[in-house]
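Read the single chain below, which is given as structure tokens and is the form predicted alone.
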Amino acid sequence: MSDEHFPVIVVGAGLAGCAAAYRLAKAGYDVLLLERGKRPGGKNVSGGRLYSYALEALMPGEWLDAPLEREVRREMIMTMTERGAVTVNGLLSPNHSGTSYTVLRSKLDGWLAKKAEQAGALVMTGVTATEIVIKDGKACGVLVGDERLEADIIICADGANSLLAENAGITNKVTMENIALGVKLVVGLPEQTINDRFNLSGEDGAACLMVGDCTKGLAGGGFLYTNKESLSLGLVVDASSIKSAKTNIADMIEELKEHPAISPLIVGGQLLEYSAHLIPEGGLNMMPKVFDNGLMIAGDAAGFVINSGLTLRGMDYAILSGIAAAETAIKSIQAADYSAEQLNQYEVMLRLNVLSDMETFKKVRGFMKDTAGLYTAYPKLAETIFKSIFTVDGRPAKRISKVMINSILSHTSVWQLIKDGVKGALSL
């Protein structure tokens, strides 16, 4: 047994864990941050878009030195058929509120862990915590191999499939119904080439969300983000849908690379990274009890991810949950009270932002899973309407209203379109 004792041990050096460790160390508290990877960020995967308000909440002004890639100024939504695509493309004016940046987690997580270390946190990498030690109904440490590291509070931030929390009986085993599978490629390209292909200037960036044939009719979507000298291209597909599908996500991403709307954007690029990830998308339906005696759960481990259909957010919520866990831990240490009743303040803080948003969008996942037309009929409908409007072949022209009605009837029904529209409006 080890005599090592810390006020707080944080497991997982992702954004949630690093944020918690940084805030605690900055406040002058001893904290141990454990990471099973060789380096922070080495095992973390995300699409790559972070909303800067969360960094500002964590470290006001100081985040401006973070290794961010590009500020997203161009927003695109693309509906895809097998060989076609219809894209809505918007350029945001400068100095807008709610800025977001593309990021590469291998850089960002390492930087944030370093900031925590500089503030006084002890960061240990290549270390796997296998079990939370429970004594008299309270979490009081973690096992690392044969060694026990003791703590007053454990913050569990070890990712979507948190074995620590599951083994401690706090969370249930993750089911296919509550997760999505994500796969991402990072394709290297010169900065000027990226600017030319996406009509960008300077360090402005673009974000493109895709729906339709990219997932072969399955619930999910694609994304494409511009980094300084690379592109992040990927897919997120509902795990329960892909389980019974005739294809797999690896084949989907290969076909996406060859799509006429995507291949010109990545041609000539060098594959720098190929990664996959589990994404907790069950929302409130899968959220575990996020605190117990001596224990808090943060980030993906608590299921703090929202797919609103237009945005996929997890990194900002991870940071906010890390802040909330750290602030709760500080109050608990000051009160010398590590009970669940005291740590309930963690959930109270989360209700101000993270849990409030999850409540707002709690119906979105069901809508996206159950509305097959989003991935089949409606992308084809959009393409048909555009083709009809912009095709001039010498035949008598038709009113746009008639073109739209005929197009709708060729792919679905007016009644189905209304039903899905109402359902989407109530969900989104």
Second form
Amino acid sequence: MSDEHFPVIVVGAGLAGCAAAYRLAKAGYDVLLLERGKRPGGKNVSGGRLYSYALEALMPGEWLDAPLEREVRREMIMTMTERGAVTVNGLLSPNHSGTSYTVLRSKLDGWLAKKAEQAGALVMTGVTATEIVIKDGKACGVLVGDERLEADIIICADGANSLLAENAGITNKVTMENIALGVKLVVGLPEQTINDRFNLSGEDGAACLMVGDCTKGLAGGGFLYTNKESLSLGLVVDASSIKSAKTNIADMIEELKEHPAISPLIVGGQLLEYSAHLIPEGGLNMMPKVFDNGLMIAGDAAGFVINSGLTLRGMDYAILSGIAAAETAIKSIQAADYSAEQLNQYEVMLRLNVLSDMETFKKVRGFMKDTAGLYTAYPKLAETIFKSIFTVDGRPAKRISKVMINSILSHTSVWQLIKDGVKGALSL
Amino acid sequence: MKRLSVDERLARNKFESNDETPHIIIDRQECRNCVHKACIYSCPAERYQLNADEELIFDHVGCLECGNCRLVCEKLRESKPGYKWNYPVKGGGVIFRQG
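The structure above corresponds to the form predicted alone; please provide the structure of the form predicted together with the partner chain.
Now the full complex is given, and it begins with the chain already shown.
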């Protein structure tokens, strides 16, 4: 096959890649979207909560037709001990803005790629781009096997484990210290059963975040999201902690299934899928140079993920970065200038949202990683306080303040609690 | 829900793997010298195992393509001779139906 030339090639039909291709095609520009999976979405995994403002920014109004699972109305935070849990459970009023939806990426990304295609993008699947071709210091194409596809601009959106930019020497290799490993079980259950178990009505959804014994003391946490007719149950654990603790996350997730706070929620369910994925958690510390001559890096490949302490956000930033890459590409094509100076516009646009958020949360991950109490002592403390308050055994009663102080002293020291509290206040 | 082994879990997934050409290559002899063998417990699909001769074997069929082995193994990471980490080509490998 002869070499082909495109104004823009986007590598990877995840949220960033689809967003970029959709925007470019919608604006009337020729764009080629390459996806290594047999179909778009076939290689993509997320925990499963997407903030809809990003979809609105991408395709105003149109996203309401997207295959989203449930709108999250019930929010739960669970601190877990080995056999117990203390949960804060909030039902949000219907008029709150900034909605979020649970999603299954195979369906969502497939739909988005279709939208890009309908807008005029050329989508090629089952195609693994192996290398970025660099000529005279400028990215000018990608290699797919022996075939060379040429472009004025490459948008590299090939995910957390981005081999492309790394092989081209544009980014440093990601290190284990900046990555978390996620595993997920999708458990099929009838819609009504899910509504009953999570106290939901209609198409409302629940999101439960877990911290504590679910990760066996390692930095990380668990999640449980309700989809229409399934639950997404998963764990995200710091990759370097797994290596040093010699723990197996594949067993950890099965143990989580049997936890007394989780097991009744999933009982009778059928496993539909088991998946794993890397999450670039390092934030600004690991962020590569996100543009170069003829090249922009978007989504997970650029490390656009925020650990806000309780939640990990990446999907909305992937979409925003895809939009910014497309807008920058359009300006660049109009100016017929594909240099890094011109593409600098990409970073300027990102500073308005993605990068400023990353700056805001830059200290959080360090705090979450270094504060061991979050995963062992504090969940135990929460349980002890609850237990003490609600235990009536005929022995002399104690005032709640006394119960709390005794509980604190049995699991940590007041000094440690103050130290972690201050550190937390400064980082979170 | 009863406990499931990794193989039982992987059996629920869809894979279209090419049996002949693994996308990840390791050197069994060289792996004998590895002091941590972190791939064994770091792989969420348990694709790295020791055989009866204490040799490390990798079964690419069933790989979830997460990339964690490339982070924990210095040799895969640096593409040392005998080691190669790539994604499957031509749409092969895992096909997530949920994601």
